[in-house]
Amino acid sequence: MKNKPVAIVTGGASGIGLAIAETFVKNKITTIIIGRDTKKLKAVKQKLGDGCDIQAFDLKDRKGIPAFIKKLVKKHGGIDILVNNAGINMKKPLIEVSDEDFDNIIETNVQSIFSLSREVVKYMLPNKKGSIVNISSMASQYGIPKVIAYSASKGAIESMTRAMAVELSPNGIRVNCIAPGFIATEMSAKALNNDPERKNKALGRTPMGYLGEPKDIGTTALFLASDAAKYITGVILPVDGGNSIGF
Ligand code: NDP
């Protein structure tokens, strides 16, 4: 039997996911980190040590998810926390986005999250306890040009959060979502650094006036996953320096 809580953090080998994994490990949560890039995963293992388990898996392999989760449950004795953080972005004018481009984003950012959550919930149900934290974006709070598929995917994540929260509440499973503002990671660097106008716009409507740090999301995920948030479910919590209410 396990004596520490067990969490899955998808995309936990970089950026926001890494900060969430670091925060969990520091707080004695055994953390299973999922990603595709084995080099990045090995570097995280070196950094975080025994408190984490690295697992190379492409979340687009939806057919493989049930057996993968079964294997993880057998290895760790159960899953208490799931953080659906892995995601991809694509910046292109609407008319240049092919059907394949659009589908690729939806597959990674929506369909995989559904399949993974469904499989993990199957193992949470008998325990009558569990916490799921999804990661959306400001792209679901207001309209951002040139990110049509990403915006659609993040809107879907927020809707799924509410639907799952309501359905799973009687079973002791809480489902919440963090909507990060502009956080300094590789993904945001790609979107903002070659586009000073976009960067100025993002910062201009952020009352705090600076980009957030990945660990700002890490500490929020820890709060939502923990019993400190035991009466909180179905919320979409902006962690954004005020960006979503900026004038
Ligand atoms: P990163 O690109 O650093 O991290 C994304 C992670 O997702 C990577 O570690 C990547 O791992 C993993 N990933 C992507 N596709 C797959 C896949 N098919 N299977 C397994 N893992 C996958 O970005 P961020 O840290 O910035 O973003 C993390 C989340 O936060 C995303 O959902 C993003 O949309 C969201 N977000 C980020 C914001 C920001 O300002 N940075 C703002 C709002 C939301 P690998 O490379 O190994 O595949």
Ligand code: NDP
The other form holds:
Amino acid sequence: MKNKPVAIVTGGASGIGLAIAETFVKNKITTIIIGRDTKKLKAVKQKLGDGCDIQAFDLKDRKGIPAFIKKLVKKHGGIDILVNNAGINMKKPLIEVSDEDFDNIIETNVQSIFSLSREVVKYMLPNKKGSIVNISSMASQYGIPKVIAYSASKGAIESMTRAMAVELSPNGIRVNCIAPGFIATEMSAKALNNDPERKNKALGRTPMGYLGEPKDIGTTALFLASDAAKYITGVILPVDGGNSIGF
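Let me have the form predicted on its own next, following on from the form predicted in complex with this ligand.
Here you get just the chain by itself.
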């Protein structure tokens, strides 16, 4: 029998996912970190120690998800928290985005989240308890050029959050979503530092005037997953320094 809560964090080997995993481990939540890069996963294991379990798995292998989750449940005694953080982005003008490009983003960012959530929920239902935290983006809050597929995927995640919350909350499973603003990660630094105009625009419409840190998302995910948020479900929470309401 497990004596600590068990969480899954997808894409947990870097950036926002790593910050969430780190926050969970520090708060005595056994954290299963799923990623594709074995080297990064091993480095995370070294950093976080016995509080985490690293699992190399490609979430695009949707047929393999049921057996994979069954194995994790058997190993850890159940899953209490699921953080759907894994996602990919692509910056291209609309007319250059091929059907394959679009499908690839939707498969990773939407379809795999659905399949993973469905399988985890099967094990949460008998306990009448659980928390799912999806990670969206400001790209779903308003129009950003050259990220059409990514924007579509994040809009779908927010709609899924509401639909799942209404269906699952009567069974004690809360479903919420975080919409991060401009967070200082390796990925965002690369994008913004190569595009000073975009960076100035991002900061100019952020009332707090600076980029957020990955740990800002980590502490928010911890809050939403914990009993401190026991009466919160179906919420899309921007953590963006006011960017989504900035002028």
